[in-house]
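Shown next as structure tokens: one chain only, the form predicted alone.
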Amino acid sequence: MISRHRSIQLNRQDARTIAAFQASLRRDESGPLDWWQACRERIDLREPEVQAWEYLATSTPEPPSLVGGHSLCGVPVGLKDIIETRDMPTSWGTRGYLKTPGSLVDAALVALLDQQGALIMGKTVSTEMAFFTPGKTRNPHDLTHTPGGSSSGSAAAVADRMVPLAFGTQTAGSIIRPASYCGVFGFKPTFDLISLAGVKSFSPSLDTLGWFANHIEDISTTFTALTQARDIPVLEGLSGVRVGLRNLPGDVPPGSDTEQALVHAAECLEQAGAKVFPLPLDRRYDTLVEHQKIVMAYEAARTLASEYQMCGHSMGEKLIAQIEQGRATPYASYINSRQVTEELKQAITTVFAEDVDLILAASSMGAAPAGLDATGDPLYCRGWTLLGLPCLNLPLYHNGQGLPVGVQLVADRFQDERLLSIARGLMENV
């Protein structure tokens, strides 16, 4: 049992940003394992209810070196259970029908995190093969509601303050949707910006590594640590920033909670100085949802060919249906979807160059649905994912039941720094 005094200390520790923790290390006010120990106590307290973890480190790590000024020194991190590590098992959300005790090498992401002094707390729960069959994780805001998926455990662990930073992947809406449901920042960078070496593939044209945090500053710090980009500045005032309001698809109205979240976000942007207006994208963009489904199914059937052949009898119905749909998808349909996507990638770049700096869009249909047998609909994420655009969930709104409802900001490809800079400027004014 954690004492009341210790709980208060945990809450104060959790309120820190990564940069603030690094500063406290330099001033010798904190030790390099302090955050790890605080998070581990939080996990011991909350994991029986939230169930965000598939595997936890069995021992306290060696203290990272304070020499070198690493950006993530002593920061506890969760990894989605499809990311390979040498010293932790991976089961790809399969609940045991596939499991490896460890990999020969770490995923590239894990090596980069280690170089920055991060401490891997464990593997967070994933849906089966990062598709739609839910794992055991519950939404920390209401344990009877889904946390979303497929990066279920990563979003829930950050939302419940078990770790300040956790990684997931997005193929349809697997970062943005759970970030919306769990009320945290979720960042999906430009496609292929962060190496997927050592991460289980589902659809190579779509899969993208991203991460969750409770502070926009921590999203930015992690970006610079992994890419060696310059520090992301806070945009001082959003005067002159053009924000177009457009969901994909535009012909399916969101629920009232999401409508309210979008209205609130637009008001926040305007109060910070931005100009917000409806963006009249033509209807070609609305077809991207169906094209994303075609690409995802076709590629998954081939990426998971061996697993399906070996373990098809053990797979969940949703995954089997996806693979069989992909096996039945004609090559000509797949190529057509890829060609349409390439055309619209070029077209959306023109839109960003001439009309908008960012797009404001729904992250999800509404708040996290009740029940644990599904992870919610990724409808409003599919098109942006197919275009390979960087997307950031903003946790700005809660509905009448206290459940979070996020919205996403979307930028053009390779404008990740601009997106994060504007978002930091916005959050300074919220």
Second form
2 protein chains.
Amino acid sequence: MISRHRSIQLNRQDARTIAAFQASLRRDESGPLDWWQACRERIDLREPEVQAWEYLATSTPEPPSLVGGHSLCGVPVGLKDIIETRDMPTSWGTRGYLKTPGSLVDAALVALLDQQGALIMGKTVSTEMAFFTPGKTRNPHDLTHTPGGSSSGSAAAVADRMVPLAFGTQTAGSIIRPASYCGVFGFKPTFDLISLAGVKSFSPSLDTLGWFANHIEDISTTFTALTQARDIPVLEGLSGVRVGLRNLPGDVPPGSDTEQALVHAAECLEQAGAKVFPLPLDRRYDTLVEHQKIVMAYEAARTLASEYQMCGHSMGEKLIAQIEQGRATPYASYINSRQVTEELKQAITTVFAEDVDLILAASSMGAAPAGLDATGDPLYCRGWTLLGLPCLNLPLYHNGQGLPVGVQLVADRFQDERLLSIARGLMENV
Amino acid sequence: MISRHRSIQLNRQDARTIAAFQASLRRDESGPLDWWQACRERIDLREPEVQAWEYLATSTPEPPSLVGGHSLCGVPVGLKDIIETRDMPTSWGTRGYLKTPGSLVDAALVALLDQQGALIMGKTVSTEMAFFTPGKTRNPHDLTHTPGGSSSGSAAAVADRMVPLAFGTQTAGSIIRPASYCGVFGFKPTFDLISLAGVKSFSPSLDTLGWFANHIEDISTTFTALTQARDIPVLEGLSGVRVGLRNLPGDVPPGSDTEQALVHAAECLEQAGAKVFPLPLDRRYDTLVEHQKIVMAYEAARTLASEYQMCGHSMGEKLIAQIEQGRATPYASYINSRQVTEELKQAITTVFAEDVDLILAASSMGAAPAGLDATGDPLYCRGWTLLGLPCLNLPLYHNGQGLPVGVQLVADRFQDERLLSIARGLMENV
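Form predicted together with a further copy of the same chain structure, per the form predicted alone context:
Once more the chain from above appears, this time first in line as the rest of the complex follows.
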């Protein structure tokens, strides 16, 4: 077993932010391929152990143009293997039963990244079709533990400083959970905010594109680059910010590691000036976990109908069980779950308008479980995902074994900028 | 010019419903490829004039299994050319600048149709990327008039009895408008209800898959086949059904043809027992048209970023203008439109809960405009689409020139079954 401190050893180069690198490019202190080269060296060193990559670029890219104020110029990026690319293969975590050497068109995300000068390092390991069958990736903090899933490779690659930025998707807890387990920032924006064109669907009313980084500033820079929102300011002091503490579901106690992580996060928030208090949400919210499972299964059975017809004999048993469960789910049950969701989306908007700015909640049931045969439980993410709320994993705490345990900040839909601004303010004080 | 009566001449075979054909299969009065053959003959006869097809199947399919109670057994189906297929080319209405001889995986819809025994006749003409640049299709009621768009070929093929069922998508008014112009039923379900996996995205928070048929019963049969909802009953008598009359926007008067179509529809509804009355919706609803334009442009610019990067030089000027408009749309403006939409989604749910069962509204500004260089204005569809509401075009009226002019019935989200049940009850009385 490789210790945490050996496995994620930082150097000065690793610690830079995207904005700092852009500044060094403008000052001619760095070349546009410097970060790429440094990442390649890191990957050469670490990939045999971490195994974050499904595919790596076979050649050095053309240097991106320094003209035009691109905000991701020269930033090496990892893409979850369900995000299609023209010049790299995509295999959707299938280990080959479904694979293309290159798609006809890049995913929309790829063009948006290219416009900003980012450099695609390769495709990161996904679980099978972004469901629960694990890929090969290990947790860089302890190689015998899962990195979480389904965006396993993206979380691990960022945690291990192989790339400063990597993209994933969340349908249940596939960004926030691996971010928690790997000790990185993981951001799931408001549902439907970042185009999923060219990304394999699983459950269209849940699937959300998001990203991982080691700096909250980089999460924010990326948000601005993709949406053309204004630069998100650091909130100076969190005085007046109201943070409600509530896990979803609230009736399943998290492990002691997660309890400690929540206590620590609440302390950090209060030290930064925020007010943190228990948020009473009625018991209907706890039912969202079951509704999320119903929606996900029903939609997956239909959305993956062609893949199932074509490749069902090659699929892992977890995925088959999910699709069969969805096929057996009555339409009336699905519609009921969608309607309850709509009611609670409205209700939580009122909560955010009246009672709190953010919710602080568990990201995961504890640290990354030992073993590589499962990717952990997305329990504490399902409800927030169903509500379409933006969620940010904060990597503020490590347990007694040195494993990270995250917590998430949750905002109302379309309050992504406010969430990131508060989180930036918080991290200035940590 | 070919007259309406010559161009759409019915025979007994044309008039059958999907359910009637299934019954005749069970009684061994029809063979499973009979409808296919009849449609091929009709296409051979009419396609040179109507030009509804981008691609036609080159061989007769295997006869579908009669075992298993498939509800679309032997039903020939047209697919809009933005719906991907493995064994037929897709060109997304581009006239060839983007084209695949076959995709790696069928669209989810194709597998769901196959499971029900449907037979894919081919790909119907779409406008360019389902936006406004017209394809070659003509209106079968008058070949010098547009069939509407963007689902031009699907609406025209059904109207001309080339197939009993064809699929399209709506982002602004691309199902309801061509259904109105072509005189067929056109159904846009609740947003997000039918999986769009394998269908080209344009504006992900608006794009909705739907279908065209000549019988309301077939619209309903198809809904049940795709969702596994229960069979939708014919509502016996519309006594107690409250129908509110309101165009969106309400401040742009429709042409006299549409006025007449609305009066006629209201009379039909009242004769069937419903109560029809003007529905007062406040002026915020009228702003939805502009919000829809903002959302559509912002999202299209990002969703089609790769296509624009790759093929922008080949794109038509309308599509380029849309993408450039979206690139110039501020994020704050987009978010504002999304938030107004959420508020009005909540508000209209209250209206449906308290005041009306359905809304009766104009489908189009009048009959199909003359000329083939534009596809008409989706004005009266934009708002309902933005709200995600299920909409059904009713082909109840023809103007003085013999051209159809539709109206739409609109229900609250997830009330698709109720909408279809009432419409079935209405059509029993027409």
